[in-house]
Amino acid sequence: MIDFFHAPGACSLGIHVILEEIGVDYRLHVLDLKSGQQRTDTYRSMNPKGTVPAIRLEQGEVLTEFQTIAFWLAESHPEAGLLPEDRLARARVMEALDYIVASVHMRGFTLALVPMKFVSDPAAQEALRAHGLAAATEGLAQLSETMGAHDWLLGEYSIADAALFYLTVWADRLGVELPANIAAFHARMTQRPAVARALNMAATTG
């Protein structure tokens, strides 16, 4: 069985969502990120990064790095179809990950949601999070016109849309004005049970 560490709030919400769509038996382990449960010894013992998302597989090997997870776990369950088969789509789907977690969540949202990891001056923090606020609207709107009329990122629902979801999350929490494509693909991921499920738990455990 696999373990997954998680903590509400953050990124890890899209493995959670894509371990609930592959239907493959986890257990749960919810850090809180506030009061340093990333930082103790015994996870920093499985893993010295100190981060989430993270999943330790049945042979003990732990993974870890948004990417890295996503794809692996795409990879073991093919039934599940958050894939494709062709090589050049493959590549598209990893192309839209990267671009999501190094650029539009590293470069953007993380800068607005926490300001003060960088900077302890309360009118650089401000002018910190009016850079990353600008930085996440225009890699939503790039998103936006990748995305195009399709329901999902790149046409078929993949990974990439696990990720996508996460970012719809935080915008929404930071009132950040979404597309309206983008929009309406956030309502439609609410819809699916698993993003319902994951949600719940999401709840339930923050």
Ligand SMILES: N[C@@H](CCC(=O)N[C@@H](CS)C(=O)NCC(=O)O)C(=O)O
The other form holds:
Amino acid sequence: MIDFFHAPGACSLGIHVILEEIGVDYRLHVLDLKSGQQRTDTYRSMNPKGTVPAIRLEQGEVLTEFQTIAFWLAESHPEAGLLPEDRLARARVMEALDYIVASVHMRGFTLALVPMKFVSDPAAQEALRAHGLAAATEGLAQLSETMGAHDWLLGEYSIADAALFYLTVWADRLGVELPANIAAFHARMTQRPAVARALNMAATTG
Ligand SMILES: N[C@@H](CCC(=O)N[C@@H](CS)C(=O)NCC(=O)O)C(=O)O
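Just the form predicted on its own so far, so send over the form predicted in complex with the named molecule.
The next block holds the full complex; its first chain is the one shown before.
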């Protein structure tokens, strides 16, 4: 069975959605990031980066990094249809995933949510927060262009939608207004049984 390391309110929500979508058996390990459980020796002996998401496979191999975990899960469960078969379409999914995680999350939302991790001066924190919010807003506008009139980011539902979903949850938390098509996407996502299960578990484990 897969062990899944997750924290309420973190980007690991996207991996939680993917695990529920593919319907695989997994053990949920909930970490409290505020109290620093990700930095304990026990956790770091498994994932030295001290981050979530992480998964430990049945054979003991540990996978970290959102894009890698999402790809591995989708690739291992082709019947779930979370990665297209066409090579260019698969590349487009990876392109979107990388933009969401490496750019919009790490260079936008992270700065807006936790500026205190980077600078101690309160005025500098405010400046960083504003910069992060602007980058997050710009990223969501780019993703809105990509989605256009489709129901899902790239037309067909994929692992990129699970990643976009956690951004929309963070936008809501920060009061960032979503472009209309992304707001409709967020509502559509919450109607999916897999997403509802992940959100319910987050509510009961938070
Ligand atoms: N590049 C990593 C980023 C993961 C990441 O930033 N995770 C955050 C939660 S959203 C985390 O674990 N933060 C804990 C910490 O920084 O102490 C990935 O793609 O998985």
